[in-house]
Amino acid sequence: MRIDRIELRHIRMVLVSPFVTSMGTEYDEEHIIVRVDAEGVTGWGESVAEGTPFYSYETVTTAWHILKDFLIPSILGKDIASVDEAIAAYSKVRGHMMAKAGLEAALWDAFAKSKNISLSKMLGGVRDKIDVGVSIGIQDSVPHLIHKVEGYLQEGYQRIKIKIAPGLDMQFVEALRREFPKLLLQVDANSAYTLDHIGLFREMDKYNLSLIEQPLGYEDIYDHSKLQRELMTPICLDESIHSLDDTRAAIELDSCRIINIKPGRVGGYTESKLIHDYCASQNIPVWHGGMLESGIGRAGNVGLASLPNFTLPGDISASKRYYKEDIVEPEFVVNPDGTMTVPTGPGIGVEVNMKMLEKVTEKKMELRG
């Protein structure tokens, strides 16, 4: 397939309601829609890169860098027969994993249109419908956490994730658990805590949480291992995981006994299909994060998370949940089974609606071979 022509798009869209966690404030979501058109056939991409370096050392700007100056060059008017003759194509490039994943689903969705099968099949899904959950950032009161959990059961979601820190902890488990007794139920860090807080985490022992994501520093594996020891609530990492490298690691050091898989923070579908097998093979559950995506990167999630071994809920919600209007057709929706619908079109079986990506889109670039 001849790489034909690249457009980039920094994009921003507005969130709904300010998303609150350890690490800030999000009030919009900066992200990079990547084109690839190759032989007559589009392909979509969406690098998670945000506006600022809170989550990951990688920004918007970083991103855009790496992309138009070497991952983009080295494929662009050349024949490519497969996504990982274009991985190794600009393998050089150390790092810089939310750009390299941006552009590895663009060509993920081309040869999955090529070939007219969904990007689950091409993937290796074996689902028609996935399990998903909602993440709801740090709020302000009890009740007014009480009162956004009733309505996210209401709509059909089967797992609640709070984002917690220090201080806006304890409060929040101790009242949904006696609310809600057989929750679904865990809390996610973003790696605002250290091992001085350990006696704080054994008292979240006692709520029949699900899991506690990433309580501790954010490249951290060993010190992951000494709180896990300690804790009979399993440890998922998250920001720690960054290769099927840093997977084997985790899982020997017993540093966690679940992993949350983000194609973004791996580098693509390619490495989060090592990773998913490697946990298969030790009996180590993974689910799929979220990094507040449009539908485009949404739909990728969901085709991904179609593999056999993402046993838990993910975080893939409605669109409606972040965005009042999305940049694709249809939307993704929740069924009132908690599952969403894996779409069964070529590629990520989604329709990018050009009105709305122009409407969203602060920037281009066109790049022709």
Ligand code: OSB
Given for the second form:
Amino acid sequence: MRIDRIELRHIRMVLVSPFVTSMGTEYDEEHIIVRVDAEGVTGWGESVAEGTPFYSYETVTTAWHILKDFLIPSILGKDIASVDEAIAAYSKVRGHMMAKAGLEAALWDAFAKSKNISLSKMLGGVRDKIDVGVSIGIQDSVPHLIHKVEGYLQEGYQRIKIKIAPGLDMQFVEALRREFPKLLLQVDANSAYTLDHIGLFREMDKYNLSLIEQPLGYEDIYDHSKLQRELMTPICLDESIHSLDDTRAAIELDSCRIINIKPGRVGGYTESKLIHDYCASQNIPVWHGGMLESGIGRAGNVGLASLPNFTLPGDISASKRYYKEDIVEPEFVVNPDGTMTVPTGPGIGVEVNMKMLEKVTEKKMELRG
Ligand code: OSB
Ligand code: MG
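Next, report the structure of the form predicted together with the named molecule; the form predicted on its own has already been given.
Up next: the whole complex, starting with the chain shown before.
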């Protein structure tokens, strides 16, 4: 397909409620929407770099720069036969996984649409519904947290993840376990702890959590192996995993027993699939993480999460859990049984709501080949 035109949009969407983590508080979400036009087909992708370099070193500004000055020029105006060919064209660019993943997602959508198949099918998906959970930010009190959890359970969500930070951890874990003895419950520290907190994790180990996500350093693999050795609860790595190579190192060192796959963190759906397949071969379950995506990014994520080794519920929640109005139609909803239906239409399988997209766009740029 000849890549005729690529458009970037810096978007900002206001969250329905602030999202508090050990990294800070987010009130709105800035991302980049990538649109690729190729021979009459339009593909959409979302780069999940945020406004701040707190989860990742990438920001919307660095991703914009890398997209505009390096990734897009390597394919614009060229005849690109496959996603792999595009990846090869910009393989000299090191890092900047979120910038790469946004462009790759738009290309996957365009190629799937040109073949008239769903993204799920093109990626090798096997499920028509995926199991979903919800990620809850740090609440200001235990009763507030319990109230939130009750609401989400009523909506059908199959598992609850809570964010933790030093001093804002055991009281929440203890209360939720007491209130909901059988709940699938996991915690995410976003790298807020060190090995000095081993006593705390030994205590947490008694609460039958499904996993502890990224307790230690955001680039660390080695210290996590020391912590995992002391615990029955599986550690799950998020921030530390940027590639298949990182995944192999983490699994060979027994640094974690579960992997969170976020396409944005690993450079796209292609690397995500490699990680998924390797984990399957090692009997390591994976689940799909989230970056508070709009419906454009979410649509692709739902397709990826339909692959067979995504056996744990993902951080893929209904549009309304994040935003009052989404930028796709139909919006994503959670079924009463705690599943989300995988779109079956061509590509990402949802339509972009241009009026809403225009409303959330802060900056737009068009590049023609
Ligand atoms: O660590 O998983 C994380 C959101 C932004 C940055 C990092 C993380 C998250 C979430 C939200 O936990 C998951 C979601 O999109 O529902
Ligand atoms: Mg995480």
